[in-house]
Every structure is written in structure tokens, then in C-alpha cells.
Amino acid sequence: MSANAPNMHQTPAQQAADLRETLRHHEHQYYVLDHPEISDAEYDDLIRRLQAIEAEHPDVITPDSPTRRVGGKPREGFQKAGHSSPMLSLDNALDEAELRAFDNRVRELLGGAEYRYVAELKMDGLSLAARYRDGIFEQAITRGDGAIGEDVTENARTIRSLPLRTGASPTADPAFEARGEAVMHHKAFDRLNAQREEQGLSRFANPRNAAAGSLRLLEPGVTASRRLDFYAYFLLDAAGQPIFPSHWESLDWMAAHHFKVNPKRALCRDVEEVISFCNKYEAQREELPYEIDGVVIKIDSIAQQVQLGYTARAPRWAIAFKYAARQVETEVEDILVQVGRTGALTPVAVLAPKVVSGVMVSRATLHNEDEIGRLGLQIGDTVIVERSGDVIPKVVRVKMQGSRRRLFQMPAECPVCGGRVVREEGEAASRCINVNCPARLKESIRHFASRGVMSIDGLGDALIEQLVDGGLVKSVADLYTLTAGQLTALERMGPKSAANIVLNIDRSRFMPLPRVLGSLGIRFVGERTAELLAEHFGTMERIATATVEQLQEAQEVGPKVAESIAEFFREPQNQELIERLRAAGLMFEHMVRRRPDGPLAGFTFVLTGTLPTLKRDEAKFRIEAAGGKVAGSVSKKTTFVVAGEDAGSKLDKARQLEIPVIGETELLAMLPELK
């Protein structure tokens, strides 16, 4: 392969696929292999030739074209997607006495048959499944619970090391999937937290984080700015079952055709071989270019697995061997005292700056009085810090007591606003009783616009900090008054940014009754507790007005979150940010779903592309509303495919499937009630 030009007397369809072919062989070679023949310029110039030929012959474009890695405007949310078969957790094994144990459990039920295992690295990212058919890539599914994930197929996609082609399929089946992980490796997350405080923005706390992070970002164009790895474990059919007769045979022919796998595995004969891979790699640890926190063991064979089979939770053919945290000394320079969304005060301990699993380490919460006096901690103390689970930073213990030692006491008044600080009988946090305090508000701004919530795309941290510090917004329902014009006379506020965050918040008007609920940072109401809620009242003001005992009637609300969502509604200020938020025309009333008499009834619906005014999650109501199913991708079941701009690879697949492809007119000419 070269970087040479095309042969020009070849037709546009031969040229495009000459060059695609030749962009496939250099990322592989780059991106999977680590070893790049020609330099980033040629390669640049090669997709700028294929773009070329492309934009004038559409007609040649295929989806796995390396020009089509990154493209589409930024969504407005992720579907929901089902597992071929679940993705399950595995057991821990903490020492060689656990992993010893667990090679007992295998022989006995093995009945003393020979058997093999493979030891593999277990990298620390975010678990995927990348699906095929006819050797493309095809979607991309997040683990999720283990049963149902998030559809991130566009971010997915322009992870260079993901291959969008692989050439075969390992099945008679066109069908399979290759799950693995998308990791950050240390060099990527370094250059991002530096770009990150260029921009006044908070660094990740690690790479997990980062690419959690990045994978679940609204714009594929961010993703792809973040250079995201993905390394494959398993390799499974359309049903969601392996392949080959050997969990080593799979890594071999994802590794054959065009997968990134982790050459830092191993076939071991026995128990012992295990161990020495993993003191290996434990001794290695902080040479790797990327985090890993333990091995993963599994049988080898197939068979095996199935005759061992599973445990209510994990397969009992495998298990996680994780390594002991990280520890290091340092100082207890000083204690400060955070503020969250809902009054809590939080102690948090100001370290002698040192690094743990590669990352600079500077601070640990505390979380508590209580545990700072279990601690017999004081101000001046050498302690022992840990990153628990290799993400959190923790005081373990306190390893020598300072000299100048000075006791800390949690403040009578919030350090933030000066106002009284309480802390009720039988409850561990101290809370400042201020609901105007502009830590609570700046957190309760954090918490209302984040994903999941009223997902306001663009309402970050720095931009908080100015609308807070500015007396702009004093309360979450003045968002809803914010104007382009204010935004752009902010730091670092271009017109067009000012402009689309005012479109992101003014779309959130259009969130289900949960998520408005769920924004409210009501003490113990959460996702599911706020959907029980909106589907048992159905409305906001049956919520405000219920009793506590009325409350209790809502499935899974006991006397303490009863009592909370009470006094939330008791409380005048709240009852004046309702009255502000029904008045900024947010959802008060709940949509009930999939009326078994609505219009839709037995019909499924899948959403691709940016509709021109309906939001993707009030169109997914609206049908549900009408008794229609919204479904993550399209199958032979899916009764319409609902496109809007820039639709992707489920719009190709609907037209394979020959499944009707209609917009947004014509969908809302199916539910001439909600036009």
C-alpha cells in the first residue's frame, strides 16, 4: 500500500474504493498496529481525495467509508438498546488465596477434566458492544445495566481503532458482534485535561472518566477530537453467543481481521501460570500507557463454559483478579468545607500534591464529622491516601500525627453565604438551611442541566460560574430568561454559542414529567423514584398537594422519602421556582405510554437524524403517548423509520430492509391531535 494517487483512467466508484482501501490499510497500520508507514499530512491528503470524489459522485459513498468516521449535527439525546445476550459483571478475586479458591471450584465441577485458561488484561474503560453485518460496522451499544445500553453508534464511530470494515464475517451468519473496551490512553488524557484548562474548564479526575465521558457526548465532532482506543475481548453471533470452540481462537480472528486486541495476553496451562501473569503485569503496572486495574481469567474452552454456566449474577467460568490499591504518604495541609445542591456540607482534606496511579492527587473528601473522628484526624497529620477502585481519592488512615496538629470543626455558618448551619438528629452531614446559597444554587444548576436530567447541552462549569457570580440567574427558573444577547457579553461566549445554549434550554421546556421532577434536587428522588411518582399522580400539582400518606401509595416510597418530597413542597421558595418553572412552560403532566387503544397501537418507530421541531425525546412521547413503540434500531419489525437531517446508518439499513421511510410531516399527520 502507498500514498499514491488513484489511477485517473479508473471510473469514480474505482477510485473511491481504491483509496477507501488505502485509508483502511494506514489506519490499521497506525491506529492498531502503533507502527504508521506514511505521515499524518499524506494521510490527510488521501481523505481529502476521497471526500473529493465523494461529494461529487454521492452515489459511490458507502457507510463504512473512513469519511464517513465523523459527521451529523449534535443530537439531543441516546436511545435505549437491548443486549444480544447480558452483559454480566464477574466476581473479584482480591489475593492468590481467592484465585486459588476459584481454580478449586473449576476443577471439582470440571470433574478433573484438563482445562485451560486465558488471562487478559482488564483495561479501565467503558465496556461496548460493536455489532456487524456483512463485515460493516453497523451499531454500537454501551453495557448499561447488562440488559439494555445506550445506541453511541456515531461516537462509536470515529474511533479510528474500531474498524468500520472487516473484511469477513466469522459466521455463515452475516450477523455478529465484537464487544470490548474504549479506553483513553495516558498520553490522549493528558493533552485533554491540558486543552481543558487552557479553556477554563475542570480537569477529568482519569482516563476512565475521560472516556465514559467522551463516548456519551452529544457531538461526534468532540468525540472524535479525543482519541479514543478500542480494545476487543469478546467475540459473539447475532444471538449473542460465542463462535469458535475457544475464547483464544476468538481474540485470534479479531486480531486477523482488523481489531484491536491486547497483545498482553496469555494461555496459561494451570492456576500458577495465572499468578505469574498477574504479578507480571502488577510489577508493570505503571509502565503501561494506559490504566488498567487487575486480569480477567477465563476458561478456555467453550464447552467448559457452558458446563460450569453462570451464578445469579456472574459466569462461574471467569473472574476478575484486582490489584490492591495504590497507596501514598502525604500531608493534611488543611481541611475546607464544600457545599452541594442540597445544603450538605462536605469536609475535604487539602493534601501535599502527590501522584497516584499516575495522576496528581491533591485533595480527598472526608465526607463527614463522624468519619473524620474515626479517623482521629487532624489538621498537620501524615496520612495514607488511596485511589479507591483506582478513581476516588481516600484517606485511609492517618500514619503519623503532626506536630502542629490542629482539630478541625465543621463551621456554625455556610462558608459560602454566612447562613445557619444545622444538623438534624440521626443524620451524619451538616446542612446550610439557605436555599439561596450560591453554592446550592450553582450545584442545583449542575445537577438540573446535566445529562439525564434536562440535559442542556453547553451549561458547563465555568459558564455556571459566570451566570451565578454575575447575578444573572439566581434561581434555575431564570435560565428559562436568559437571553443570546447576555450570553455573548460573558468570557469566552461567541454569538453562535450564546445562540444554541438558548435553543438547548429552550427545548428542555419539552422534558417528561420525571426528568422535571428529577430536577428539582428533592432529597432521595432519583430517576426511577420520580418516574414511580409521575405515573402513579400524573401530575405536578397531585405531587405538591399529596399527603405524606398519599405519597406512600407511590410504588417504592416509604415514610423517609415521603416525608421529604413533602417538606420539599411545604417549603414557600420551592412553591414560588414551581409556580416560576409551570409559567416557563415545562411538562407538568405525564405522558402515559403506549395506550393499548392510541392510533399507534402495534406500531414501532425508529428515529434517526435532527427532525426540524420536534425534539427527539418529545417525539418519542408523542408516539408512545399514542400507543406506538419507539425502538434503538431497525429490524424487521420496525414499522417506519421517522428521518430528519443528517440521518445515518439506520436510514441505509431501513432502505435494505425496504422498511418505509418517512419525516416529520408525515408523522405528525399520525397524530392529528398533538399537531
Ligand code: IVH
Second form
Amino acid sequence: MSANAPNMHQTPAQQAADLRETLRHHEHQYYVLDHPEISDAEYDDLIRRLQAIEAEHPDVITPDSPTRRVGGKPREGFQKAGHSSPMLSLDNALDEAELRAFDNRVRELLGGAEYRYVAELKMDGLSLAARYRDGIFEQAITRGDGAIGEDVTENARTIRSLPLRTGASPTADPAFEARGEAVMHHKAFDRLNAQREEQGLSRFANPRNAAAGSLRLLEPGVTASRRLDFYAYFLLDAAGQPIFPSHWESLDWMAAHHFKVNPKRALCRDVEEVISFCNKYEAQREELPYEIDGVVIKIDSIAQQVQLGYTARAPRWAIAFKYAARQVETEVEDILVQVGRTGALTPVAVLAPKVVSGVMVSRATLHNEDEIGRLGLQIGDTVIVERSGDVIPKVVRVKMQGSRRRLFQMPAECPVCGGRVVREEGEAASRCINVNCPARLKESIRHFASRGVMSIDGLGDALIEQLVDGGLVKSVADLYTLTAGQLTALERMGPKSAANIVLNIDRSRFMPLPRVLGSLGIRFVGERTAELLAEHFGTMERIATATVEQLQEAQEVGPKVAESIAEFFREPQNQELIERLRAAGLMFEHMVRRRPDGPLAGFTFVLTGTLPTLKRDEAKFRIEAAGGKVAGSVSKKTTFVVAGEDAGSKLDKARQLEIPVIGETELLAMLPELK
Ligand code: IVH
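Alright, leaving the form predicted on its own aside, put up the form predicted in complex with ligand IVH.
Now the complete complex, all chains and molecules, led by this one.
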């Protein structure tokens, strides 16, 4: 790709066009082919370069620019939009016999002619029609009632695997339409639910609901963060009619024009081949990164589709083979209680182990007391357990009450530390209120060290267990006094890893205030709230001493969040923790506002490649703390380019513009001493 080293003689429009082409290539590699060629950081860097050009020259912005995927305007509600031709659903075949019956009808209706089937996975999401004009994405409409749906264009635009530009039209007419399924992969789904739990929001029951909910948000920025995918399965002209003579060809055309088409598809010569396709993927269902609920089988030839026509409800040329629900009947032998980071007690059903679609299930989450009440569940009952999109199985309903059933009661004392358990009014969860509860402590450390919080590499579950159980760590603050010697004495810990972990802990001292705030595990204070609080108050001190009213003066902080923050800082044990973290040298001041008097004031740095010891975050933070600026791309305004191993195009650019290139040693020499 040519745009990595932009030619300075190019106009901004040409530079932008080059960058877009490069970005599109990498998006396709990443989102459609699952084969990235560059790192996320390099991708972000390209996006930022394009954003910079577009910000400076708004006239070069095009509607299909990759930068348009985010930042579309929120809207009042969704407008209705009509479909070019009805979006129908399919009749179902629930077993092999029904599939063969379908095939017999088809054979009869086609009067002995040869025919072929296309078998595709039936992805469990929601169907969407994406309209294009002159090869550019124009509008997306949900299925709605099949005739009229909702215009979700701005939200659909945030789906990375939905091409904003296809390069060509399949017909002479500039308008065409791709229909397909918007889905959420398991990974994105689990991440979303974990995040929601953290924020005290309810979980989505399955990826389909999560996908549907995400597409109907009024804030496209939020949809963008939800990571949806779009798999195309129909290509139609402006009138909603097929374009190519066969369905298979239309799938191929879309796959060749930037659409994500599920490669798990087959052209089958007869119903036997269709059945083996269905069986093959039923066996693999658990390993797929997304949820499927069956296989869609379509007659390949469009002429034959026309010949077969439609019933009142559905096409006669297609059918959905539905997999059996992944449910199993089993007995609840006991109900245990687990303690999480916030002290929340989660009841977990201990099941008589059963295999559900190839996976042994022996536990199911019951979420909280209310859920147990809703199910009317008691220990000893026979229940129906389902593995839906959720990785953790859940109890769907009580099938039969046990003859010696017994009521579950939330313990009054924490099962781990014996601390008092309380359930506050209006809350679903009961909590252990002992901040030093080992179960809470382990969860707290896990959270503290996790990526995106204090990012302490190497501090994994096994180590945390040993540290807490061995009494080496009684509070997250103790992490900062650990020595390599202490760690080396632990199981499976060599001197080198021990030294590395101590170094990583040490480094976390440079994490900016919002990260430190987020690390405390204050309920309802996630990444964004922490950022807004730091922005508003500037120091940990001011946040810790603010009243509930004052806290609400920060953006997006309502009474519930303010109360939770104030409550946290009122707790003497938390005050002590804060004091110890301050003594350990963590960042208690918000440094984003650059110090204009720092030694690096007026200097702009660009970082590229991997530096020998400094992490990207840390280098950036320390430069900024010293008054300098860190930019994403090299320009004439750059003072120094700091290059590490595998430095990329930025290094070439620096040479081209004759910007001085330095290494980590030189950078460290410019930075003020620590502490
Ligand atoms: S074809 C008239 N192909 O399953 C044909 N549908 O009732 C209608 N689905 O609403 C759909 N994957 O949301 C088709 N490869 C696929 C599909 C698929 C998932 C969904 C779609 C539709 C339902 C079928």
C-alpha cells in the first residue's frame, strides 16, 4: 500500500484518499478476513493521520471515509423506512425427516429438473438491509415487520465489517442492496456484560439481544464501542430482486467486494450433502466464535427460486434447519455462594453433571436472591438448564419439585471471611461488607492489575492466590512493597519473572489519575466516570473530600454514583488504603493539563516502535508530565521522534522531514528524575 509514506507533494485530498485506501485494506484484513497485517496501534495512527487531514481540510471528507464510522450524530428516534422487497422469514425444519420432506416437495415442484442447494450457517442476530449507491454505503434498515423497518444508518456505519464502500456496483444501476445478519461475537458479548455488571446494569441475556439493543441505541458512539459484525447473505438490486443467476455467485461477488460472507457455506448436490453440512456444524457449534441456531438452505438457481415461488409466509425455495435447543434436565444438588470484588454474593447452582451439546455442565449461575425467587427454585429440584449465548449456563425453569427440597437462604455471614452480609434497599445483590475479605481482596487485586486499569503484566490469578493466601498481600497497597526476593520464594517463580513483576508493579506508579481512581473498584466508577471525575476535580484529594452535592457537579455523575463515591471515601479502611497508595507514589494529580513550566514545554514528541524498557503509556505520560506533547504523527512541528525496535513508517517520515531521531536513553536523559 502506498499511503504509509505520504508524498509531501500530494494535495491533502490525495493524501486523504491514499490513507483511506490503506485503512480500507487493513480493515478488510482485520474485520473480514481476520488476518491483520499491522498492529492496532499502527492502525490507530493511520486513522489519526486521516482525522488530522480531515479536521484541517473539511472539504476533503467523503461519506465513506473510515473516520465516519464514529461520530455520526445522535438522533431523536428512528425514522421508518420501507424495504425494496419484503424481508421474509423462513419455515423451519426441526429434524432430518422434515428436511427430507422439504426436499421431496422441491423435487416434485421442479418436475424432475436438476437442482442444487446452498447451505449457510444460520447466525443468531438480527437481519439488516444495507443499501448502496455508486458503491457507497447509504442506508441501513432493520427488518421491522418485513415491509417497513427502522433506519439505523448511523449505527450500522459503526460496524467495521460492513463495507462503507464496495468499489463497484454489481449492476449497471448504481443502487443495490446487501442483506445479512448483524451479530455480536461471544468475545464482545462477554466483555459487554462484564462491563455492564461493573456499572450495576443488567446483563444482556444473549448475543442476539445485545446486538439488537446495540443497533437501536440513540448514540452511535456507544454502538461503535459494542463491536458488532455484519455477515452478508443476500445481494439484491434496487427493486429488491436477485442480480446474479445463482445465489452462490452473489455470495462470491459480495465476498470479493469487501463484504464479510461466512466462509462456512457449501454448494450441495443433494439433501444428503445438506444433512452432513448440518451435522458437521452442529458438532462444531460450541467452538464457533458466534452463536448459530441452525442452517439456512436455499435453492441455488434464481430461475428455480422463481419457479418455486412463495407461500403466504415464506419462500418455498428455502428452509431453516433449526438445531435443538441446548437444554438439559438435571438436579440442583446444592446452592453455593461466591464472593466478588465488590463483595457481592452470587448464588451458584451445583448441578448433577450433565452433557449439554458436548460440554459438561455442573454449575449454573443464579445471579441473585430475586432470581431464585422468580424461578421458585429450591435445593433438590429438577430444573431445565440451558446453554445459550452466555458462556455460563443458566437455569431456565423448575421442571419438578424435589421430594426433599429445601429452601436456600442467603447466608448472614460471608462464606469466605465470616464478615457481615447486608442487602441494601433497592439492591438485587447481598454484599459482604468486610473490605479485607480475602475473596474480595483477590478480586480487587485482579481488577487493580488488569489491562486498562493499572496494567500490571504478570500478576495473574495463580500468583494472586499465593500472595493473598500466604499473607504477603493484605491490601492492594502491599503490592508496592513486594520485593523480588519475596516473590522468588513462591512456587513456580524464577528470579527473572520475579524481577519483572516487581518492575511492572513499580511502573504502574505512572498510571494517570483516572486509572488510579478506576483501580479502587468504587461501584459505578468505570473508565469514563473516572476520567470525568479527574477532569473535574484535578486531584484525588478533592475527589475524596467532595460532598455528594459537589460530586454531582462533575459531568455524568448522578446521585447514585455520587453517593457510592462518597460512601467509599467515608470508610476508614479505604481512607487508609488511599493514604498508603499516595505514600507508594501513585499519581494523585491529573496531569493531562500539561505543565507549561516543565522542562519539555514546547517540545513535541512522536513515539514509534517498541522501546527497550518504557511502555508506550508510560513514555507518553512522563513526557506530558514534564510539559511536553506527544503527537500521533510526524510533521514539521515534531521536535523529536523517539524510535524503538520495529519502528515503522514514522521513522521514514522523520528522515524525510529531517526531524531528529532519538532512542530511549536520550529520552530518559531529558526527563526529570522520578520522585
Ligand atoms: S435467509 C427469505 N440466510 O434467520 C430468506 N437468513 O427466518 C430469509 N438468518 O430472519 C433469510 N443467517 O435473520 C438467511 N444465512 C442466512 C441467515 C439467515 C441468519 C436469520 C435471518 C432470518 C432468519 C430466518
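Here the structure is a predicted model, which is why all the values come from computation and not from measurement. For the two forms, the rigid core is made up of the largest set of C-alpha atoms that agree within 1.5 Å on superposition. Numbering follows the first chain given and starts at 1.
S.K.: Could you check whether the CA atom of A429 moves 2 Å or more between the two forms, using the rigid core for the fit?
M.R.: Comparing the forms between the two forms, which are aligned on their rigid core, A429 does shift its C-alpha by 2 Å or more.
S.K.: Could you check, with the core superposed, whether the Cα atom of L23 shifts 2 Å or more between the two forms?
M.R.: Shift of 2 Å or more: no.
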